[in-house]
Every structure is written in C-alpha cells, then in structure tokens.
Amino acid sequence: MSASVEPTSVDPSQSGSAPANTGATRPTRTAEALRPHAEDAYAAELAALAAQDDRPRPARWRLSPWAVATYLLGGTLPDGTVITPKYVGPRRIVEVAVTTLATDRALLLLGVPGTAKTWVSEHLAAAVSGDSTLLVQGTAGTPEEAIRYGWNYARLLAHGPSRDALVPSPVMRAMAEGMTARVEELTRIPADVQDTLITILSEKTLPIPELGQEVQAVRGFNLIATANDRDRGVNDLSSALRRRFNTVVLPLPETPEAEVDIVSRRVDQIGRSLDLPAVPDGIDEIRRVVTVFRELRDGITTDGRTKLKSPSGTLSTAEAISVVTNGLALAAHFGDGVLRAGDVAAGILGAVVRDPAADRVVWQEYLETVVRERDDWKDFYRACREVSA
C-alpha cells in the first residue's frame, strides 16, 4: 500500500509560487505590476467584506458563499462600503458557480471566447482562497508534470528520487493547502494530459509513484476549468472528466446596453493603469463598436430589417474591449484625448477582418448597406473607408 503524505510535507519552496497563507514567502507585489492581480487590486474590497461577512464559511474559505458572490456581482455593504460589479450577467450563474466550489465537485466555466471565464475565474479564486495564483496555462503544449508533479534534475540525479527532489504542480499545492486552483483552456489540453485531472478530481488523491506515497487533498480544495469549443486545437473532454465537473456556462451578454456597461468598466479599468483618457469621454464610439461587433455575430441589424453575413472571428466582448483601449490610446498619444471614430477603425477592422479574402467582403458589404446609410454614422463611414483602402 502507497502511505499517505500529510499536506504539510509538500514544500511549496519547490514550485514557481509561494503559498498563499504565509504572507511573509508570498511574492512581493508592487505598486507598478502592469496588470495586479485581482486579490491585490481589490484587496480593500476584500477586506471590507471579510470584516462584515457573518455567515457560515466552508472550510479555509476566506469568504463565505454570499460575500463571494457579492464580491463577483457588486452592492452595497451595511457600513457603506460599495463593492464594484466584476461580472455582469445573470446572478443565478454566479451563485450556481460558488455553490459548486463549496461542495466536493470542480468547477468548469463554459463558453465562447470573450465571455469572461478567465476574469471570473480569477475572481472566484482569490475571493475564496485570497489567492489566485495557483494557475495551470492549457496549452497544447502543457506536459503532465504541469498538473501532477515535476522534479529537480539536479538533485534527482545527485540523490535519487526524494521529497527534496520533487516540484509541485499549482494543482498539488492547492490539495496539500486546501486552496482553490486553476486550469485555463482546459480543452487546448492534450487528451491525455487532461485524464491527469480524473484520479485528483474523483478521489482527491494525488499518488506520487516514484516514492510510493500519496497527496490527500485537505478540506478546501477545489479546482476551477476554463474552456470553449471555438478555437483550433480543442481536445474534447472525456465523458470520466465531464462527469468529475459541474460546468456552468458563461452567455454573451443580453443586450447591448449590459454590454457597452461591460466594456466601458473594462476600457476603464484598464486606463487608469495606462493613464489613458476616462471612458465618459468616447461613450458614443463604445456604443458603436458593440453595435457593429453585435450586427456581424448576429447575422442581422440591430432594427431586425437587414440580414448580414458573419465573419470568421469571434466578435467578443473582449476583442471589443481591446479596441477600445487601443483607440483611447490613439486618441491620448496622437489625437485630443478624446475617443473618435479615427482611432477605432482600424482597430475594427483588424477584429473584423481575420480572413482576408473572406472576411474582407464581409466587412465592406457592412459598411456599403448598412454603415454608410446611418445618417449619424458619417464620420465613422469615412474612417472605416480610408483604413479599409
């Protein structure tokens, strides 16, 4: 019989990040990380709804169920404390999410590309476990050692297999601290990698082989997935891994207003981390960004009167945050500071035009039928037609 190894025994100083408990061997944060992680950048928010949270919490959970929720979905706290939106769809799917981490099945996010699974992933993690580090990258390049373990050559070969010896994986770190991790784009996994997950996520037992032992997860491990079936390379699930997840999947946003809302706090957000001009500014070209990434997904107008061929590309929510930041720093570094038509057309057109053959007659159909018979969509006419040329 393998022995067990008691979570204790893993020794975090072996993998790329420190654990999340101890704060004195987590890695430095500071105050010019381009991009923060989320527990960082809303560590005040955090902190208020932990002081307030008096509800029952799941073991090692830094929130309970409800805080984490409202963290996701933004309010109001007693003391006045106000806690911005990070998701903004359906309340249901978030709490069906949370729920699924305080039970013993994993999480999968499920959607098309642009739809936030990263973002609410990263979320989840830090609101529960207060870190949201412990990342496995799916690529199709990503090794098995990514999910079970690796080893250190040098004092393999010099000593033989060893604790000392052994690297753990993110995933193993999280079962030996009772922490939450995650795997991105689970399905750019190789198949066979993937099945790793089986034996962790069914038994929650990590076996370690090579020195005939055993991680147990401790209570507080759960592991959230990303996925979606869009990209080139996707390795489907096996049916024994679908059955070990509960998979929640993320929609498009409803209706345009929900998602000028979305882009404009992201555009936002991102900015103020750039120094870029605030968002109220270029509110009109947001809108028609999502007005023409919206008509060309759909197939159809927005008035329901004029059908529409579709490009190849995606058209998300998140290709459209990116050229909107990319205009609004157009717009600071060569213009007024002012967002205009000039400085999102060419953005557009390279989301838009992804095959150029293809996509091309797409896009200038578009513009010729419906863009160009806008009478308050002039300028933004022009523009599209000198980047187009």
Ligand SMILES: Nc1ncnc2c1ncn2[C@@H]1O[C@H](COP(=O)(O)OP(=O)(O)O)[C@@H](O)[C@H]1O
The other form holds:
Amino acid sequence: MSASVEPTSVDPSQSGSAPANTGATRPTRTAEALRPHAEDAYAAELAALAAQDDRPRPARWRLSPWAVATYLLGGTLPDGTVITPKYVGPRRIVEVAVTTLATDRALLLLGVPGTAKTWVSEHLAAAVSGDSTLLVQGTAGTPEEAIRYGWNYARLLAHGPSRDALVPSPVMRAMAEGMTARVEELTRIPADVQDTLITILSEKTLPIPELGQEVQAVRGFNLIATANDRDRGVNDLSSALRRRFNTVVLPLPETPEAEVDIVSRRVDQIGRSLDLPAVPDGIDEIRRVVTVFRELRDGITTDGRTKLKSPSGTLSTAEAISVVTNGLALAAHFGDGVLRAGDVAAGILGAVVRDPAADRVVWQEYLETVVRERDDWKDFYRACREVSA
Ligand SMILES: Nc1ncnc2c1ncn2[C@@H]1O[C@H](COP(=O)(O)OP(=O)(O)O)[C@@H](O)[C@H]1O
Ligand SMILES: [Mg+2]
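Next, report the structure of the form predicted together with the ligand; the form predicted on its own has already been given.
First the chain shown before, then all remaining chains and molecules of the complex.
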C-alpha cells in the first residue's frame, strides 16, 4: 500500500507538489504540533458552532454561511460559548467571501503582504469543510501535476495507467469529496499552469485523458486562491481565469486602534502557545511599534505635520506581530518579563531596513526628526540609537 505518512511531517507547503502523498490517508495529527491546523486548534469552537447552528447549510458544508462568518469574526453563542475573532476587519468582507464560496464562483483574496489572506483562507476552509489542508502552494515552479494529478511511477510501470497509479492533487481530492481547495500565491504560478484551473472552475471537471476518464466536482467543492498585489500584479491572471473568481480585497487596518487590536490579539494567542509573558503590560510598546510602522508606511506622521520617506519593506501588520512576539521573547528570557523599548528596537530596525543603503537613510531621518523630538519616546530613541550604531 501507500507509504505511510510520518505524523510529524505535516508540512502544508509540501502537500501541493508532493506526489508521494497519495491522499488516501490523512496525515496523523499530533497534539504536539508546533502549529496545529485551524480545524484542530479551534476544534472546540467549531464543534460548538456546529451544535448550535440551526440555519440551512449548503451541500457538504459543516456550518451555515452565518456560522462560518461568526467563526471568523467572533461572537457569543446562545449557550455562552465565546467564539474568538480570527479576522479583525470589516464584517462585509467576510460575508462576501463566505457567500462567494456558496456560489459557483471561486474566491480570490487579494491584498498587500500581511493582510491575513492566507490566514482567512485557512480559517474559511476549516469552517466550511472542516479541513484546511487541501493546499497547493503557488511558486514559479509549480507544475501542472500539483493542480491536476501525478503518477506513482512504480505502479505506472508495473501495472500501466490506472486509477490506482494516479496521485490526485489536493484540488482533485477537493473536487471528488466536495471540499474546499486552497491555492496560495496564485499569481506566482506560471500562466499556462494557472490555466489548468479554467476547466476546473468553469466545467467543474478534471479530465484524465490517459484513462479516458474524468473527475467531476461534487457539490460542496470550491476553491480559495490568494494573491499578492505587490507581486507581479494580478494582471498576470488571464481574463478567462479572472472571470471565474470573485475578488475580495483585504485592506490594511484602517485606524491605529484597529491595528493595535489585531497585533495584541495575535501576539497574545501566539505568546500563549510559546509561554511568553502576557500582553497587557506591554500594550504601550505595541502602540509604539504600530505607530512607527504606520507612519513610515503612510509617509507622514500621525499628526500630519511631517512628511516622511517610506522604506522598501511592507511594514505590514504581520511584521508588527512578529516584532512584538520577538520582543516579548527577549523580555521573557533576558529582561524582567515586561516588554520595553529595548526589546522591540532591533526588530523594528530589521523590519524597516531591508535595503542596507536606502532604507538606512530613511530610518536615520525618521529617528532624528521624529523619534528624537517626542518627549515620551526618549527610552525608545536611546534603544534605537544603540541598535542602529
Ligand atoms: N485584519 C487582521 N485580522 C487578524 N489577523 C491579522 C489581520 N491582519 C494580519 N493579521 C495577522 O497577520 C499574520 C499574517 O497574515 P498572512 O495571512 O500570512 O498574510 P498574507 O497571506 O496576506 O501575506 C497572521 O498571523 C494574521 O493573524
Ligand atoms: Mg500569504
């Protein structure tokens, strides 16, 4: 039979192009997984939602569209179960995304890096199908087989082409089982390989000419793709393919408060799994990280008085989350457990200065004209001077 999958080798980025994974058995999940899949990490919330959800569910959906939206946005169920918000942002965006999945159009999540495209895609698949692992990671080298199917060559040589020798892609499995498939970074995939998706999304069928057969998608199948609009641009999607998708743009957080809220929530969740100190003591420091990121990103100070040059990096919410998480780890292991300026300074510098020449100039200017002038930022100024030297 098929090679068994080692319990620890659950690497979603591999499953897209790994023909060795026949898909016949799902990888075993261990409680010790460093990063459990959404459907495992939030199994209790999903079960509570399923139990109390009395609205109609589309074919093969685990939850009604309303319950899927509640899972993403958070809320309190009639029995008091608290559903934590996964996505913090406009409710309408989530409603449109969920609704799209219940139609015959696929969903394209578009946005700059770090706007939670991958995160939302994973949680949508977990809530709708109970499985977020039917994933193809798009790269410049993604072959057609990663989207259609491959062959187990030992069996192909021994017995000739047969369904037994065929290795289904995650997309093929999703079609056959009426599940949600995910394609990450769609626009990085070469155009001719992308076009494989046209037949799948328009005809809802995947021909297997070698066998004179086809796999027809059953109800419940749909696909979520993510794409970066900073990459080579979504123009790379052929118009034929683009028409198969409903596009939902995930925005950067509108206000500083919203961004602080996202960062502190996520840092709290990540920190708990790493046994890091609690966030509330460090909330002022989080505000400062977010302020620095937003000012540099927007090219203007919060008070609107000083124009700034923007560095080459994206300075996304996701990067703010990682700067703060690293800062908390520093505070826990080498400080007094409270997040301070010195714990985030190096992380901020690393995020801002991507290009050693140009970005360093931008940073120095910001440091000397903005940071230095703020009376309550003296500690931060000193910490930044220390790491910038
Ligand atoms: N609006 C948001 N709500 C919740 N989490 C967010 C938000 N924006 C960013 N994040 C967090 O940022 C991190 C990175 O997001 P990710 O999905 O990898 O970004 P993308 O795929 O858009 O580049 C995730 O941990 C996610 O929780
Ligand atoms: Mg992503």
